[in-house]
Every structure is written in structure tokens, then in C-alpha cells.
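Here's a solo chain for you in C-alpha cells, the form predicted on its own.
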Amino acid sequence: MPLLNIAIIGYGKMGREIEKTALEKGHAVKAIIDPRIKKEGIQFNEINKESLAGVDVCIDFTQPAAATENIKKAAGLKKSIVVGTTGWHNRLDEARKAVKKNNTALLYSPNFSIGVNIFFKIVEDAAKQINNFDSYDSFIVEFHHSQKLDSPSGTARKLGEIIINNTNRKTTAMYDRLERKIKPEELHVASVRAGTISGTHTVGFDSSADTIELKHTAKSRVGFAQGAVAAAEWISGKKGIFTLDDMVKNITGGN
């Protein structure tokens, strides 16, 4: 594994955890970039030629409003980037064009926990089984800390896509408050924001006879940081647009 010079974009709780994980693995944190230039540890307040000098891969955990522009700026400077920020995927086409134009690489994911990506596969398999039994209805409930900037989470949206893609009777995910009875073809996704919860996602299948629940609970931000740094290692030297699922399939041989 080659050692990397990493730029961390966004120096909040996740940024600090990524710094710690990267250093523990022997990588160099070449730059820490955040608009809050006066905060301890921040070296630069913008992405430019100076702040990305000598950087191999950038890791972005910022805000939805900033993520796409950060990708464009990094790509324009011929730098590959790993993006763990969620809530920006409505502008994914813009990011793709910038990465392809500059022949760099982007790896993004709604969740960088390896455990969550295993959970995605478990939910997919369960949904395929449930699809054979009309008596079961599906739902998703997710919990996060009160400081999270998007709702529902990117992970909840991904879980919703998995259910819809593997259950014929569900066609639409409903993320907003409902003032009416939910339709049979709609999948209800509920979000709770409170305290310091790192992240809990429950996928349920309910019938008149019983309820089946699949649940993933994040214990800390360490798993997300480890996944992000592993993604930076994997993407180094590559060109193109990838997700964490691509990385996991590559490492496991597609299993």
C-alpha cells in the first residue's frame, strides 16, 4: 500500500477523525482546508493550487451546499477526491462532468462504514425474499445526531432505493410529512434528529402475523473514517467515477 499525501476538506468531527486515522496508517495529512481559518489546526480556508500542492487524494466531509463545488475545484487542479458528504447528489451530473473533463477520479458514498455496505447487501437479499409475499409491507426509520445537516440521511435514501429496486409493489419513497393515508406503492422513510446519535437505520417488513426488522447501529465515527481513508488508498492512481460499493466488490471479488 503506497503512503499518501492527503488533503482533508472540512475539519469538523469527521475531519478530525479522518486525520487521526490517516496518521495512524502512516499517511501524511498535507493540508487541512476549512473556511473557518481561525480554528485550531486549519491551514487553509479554500481549495486552490497552494492548498493542494503535493496532495495525492482529497477527502471531503463538508456540507451539501459546498460538496459539488469542492469536487469541481479539486478536479480542476487534477486531484482525485473521496466525498463522504451527503445531500448533494442532485448535482452529481455536474461533478461527473468535471471529473471526466480533467481525467481524475471521484469516489462517493452515502455512508463510508464497511458495516453499512454489508447491511445494504443484507437488506437487498431480504427485500428479494419479501417480494415473494404480498402480506408484508416495508418501512425505514433512521436516527442521527441533532447537528446533521440533511434529512433523511443519504444512507436512508440508499436503503429506500434498495427496497424499491427489489420489491415490485413499492415504487416511490416518501420522505416528507404526510397529511393523508399512505398509498400501498409508497415506502415511508422516517427521520429523527436528536442528541449525539452517530447513526441508526432500521428496515422493517410488517405483516398481520409478525414484524421482521434489520438494524444497523454506528457506535462511533471511527468506522466512517476508516472507510474514507481506505477509499483514498483504493482510488489513488485510478481515473473515473466510483462508489464505495465498487471498491468493496473489487476487494471481495464481487461477492
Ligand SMILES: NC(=O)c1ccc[n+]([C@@H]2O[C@H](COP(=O)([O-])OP(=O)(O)OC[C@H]3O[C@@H](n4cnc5c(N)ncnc54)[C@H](OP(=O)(O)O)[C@@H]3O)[C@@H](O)[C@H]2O)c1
Given for the second form:
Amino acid sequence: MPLLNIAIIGYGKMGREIEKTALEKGHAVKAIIDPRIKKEGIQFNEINKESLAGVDVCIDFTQPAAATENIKKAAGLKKSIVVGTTGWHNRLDEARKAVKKNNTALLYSPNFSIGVNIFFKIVEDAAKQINNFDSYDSFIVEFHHSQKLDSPSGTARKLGEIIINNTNRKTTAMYDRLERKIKPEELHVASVRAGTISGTHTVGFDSSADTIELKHTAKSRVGFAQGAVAAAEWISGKKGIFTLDDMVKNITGGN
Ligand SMILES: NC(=O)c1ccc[n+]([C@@H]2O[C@H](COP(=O)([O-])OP(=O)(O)OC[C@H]3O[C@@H](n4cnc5c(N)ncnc54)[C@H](OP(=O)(O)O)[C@@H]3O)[C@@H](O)[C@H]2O)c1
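Switch over from the form predicted on its own to the form predicted together with the named molecule, please.
Expanding to the full complex; the earlier chain stays at the top.
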């Protein structure tokens, strides 16, 4: 495993967890970039030549409105970046262009927890089974703490894609309030925000006879931080655009 000089972009709840994990694994945290928080010696307000000097890989956990510009700035300075921030994927094309143009690397995922990535595979298998039985309808409900800026969660969107791609009966995810009956081909995805609830995602399959529920609950942020630091190690020296799926497949050989 290469020991890296890491820049942490966004020193909030996740940025702090990533700092701990990176140091535990022997990496150096060369820069912390956050407009407000002070940390002597390695604190910077913005991404520029000075703040990214000597950095091997950046890790961004900021906010939806900031992530795309951060990717473009890092790419412009020829730095690769791991992005955990959610809610910016509508600007993915812009980010891709900048990364390709500068021949750097981007690895992004709405969820860096290995458990959630196992959950994605379980949901995919379940959706394929359910596809054989017309009597089952499907739904998604996700819960998060009240400070989360985006809704639905990136993880819920990804779960929605998995169900739609593997169930012929579902074609569209519906995230908003409905003022009418839901159509059979629509997949209802509901979001709840309250207190300090840890990220919780439930995928349900409902028939007139029973309900099957698959649920993932994050117990802490450690799993996300470990996944993000592992992703920084994995993209170091690579060029291109990757998701966590690519990394997991590469490590497990697709099994
Ligand atoms: N992919 C995953 O596995 C995963 C897991 C957990 C969370 N997330 C996502 O990661 C993001 C951060 O989560 P969090 O819980 O750490 O949030 P947080 O505690 O609010 O931290 C975000 C930090 O980024 C700072 N920031 C905002 N814009 C910035 C910019 N342009 N440059 C540098 N720093 C900037 C914020 O400063 P201000 O307070 O001044 O705005 C804040 O300190 C969210 O999008 C969340 O959904 C992803």
C-alpha cells in the first residue's frame, strides 16, 4: 500500500473522521481545506497551487453546491480526487470533462461503506427474484439526521436505480410528494430527516400476503472514512473516472 500525502477538502463530520483514519493507516494529512474551520499549520481556505502542493490525492466531503467546482479545481492542478459528497451528480458530465481533459482520476460514490456495497448486491439479487413474481410491489424508505443537506440520499437514488434496472415493472423513481395515486411502474422513495438518526435505508417488497424488508443501518461514520481512504490508496497512480463498484470489482475479481 502506498503511503500518501492527502488533502482533506471539507473538515466537517466526515473530514474529521477521514483525518483519523488516514493517520491511523500511516498516511500524511498534508492539507485541510475548509473555508471556516481553523487548524494550525495545515489549514487552507481554498483549493489552489499552494494548498495542494505536494498532495497525492484529495478527498472531498463538502456539500452539494461545492463538489463539482472542487473536482474541476483539483483536476486543473493535476490532482486526483475521491468524492464522497452527495447531491451533485446532475453535474457529473462537467466533472468528467475536467478530469479527462487534465488526465487525472476521480472516484466517486454516494456511499463508501463496504456494508452498503454488499447491501447493493443483496438488493440487486432480491430485485431479480421479485421480477419473476408480479404480485410484489417495491418501495424504498430512507432516514437521516436533520443536518443532511440533500434529499433523497445518494444511496437511496442508487438503490432506486438498482430496482429499476432489475425489475421490468418499475421504470421511474418518484421522490416527491404525490397528489394522486402512484402508478404501478413508479417506484416510491420516501425520505425522513430528524434528530441525529444514522443513515438508514429500507428496501421493501410488498404483496397481499406478506412484506419482505431489507434494511441497512450505518452505526457510525468510521465505515465511510475507511472506504474513502481505501479509495484514495486505490486511485493513486491511476487515470480515469471510477466508482466504488469499479474498485470493489477490481479487488474481488468481480465475485
Ligand atoms: N459517500 C459517503 O459514504 C458519505 C458518507 C457520509 C456523508 N456523505 C456526504 O458527505 C458530505 C459531507 O458530510 P458531513 O456529514 O461531513 O457534512 P458537514 O459536517 O456539514 O461537513 C462539510 C464541511 O465541508 C465544508 N465545506 C463546504 N463547502 C466547502 C468548500 N467549497 N470547500 C471546502 N470545504 C467546504 C463545510 O463548511 P461550512 O459548514 O462552512 O459549510 C463543512 O465544514 C455530504 O454531502 C454528505 O451527504 C457521504
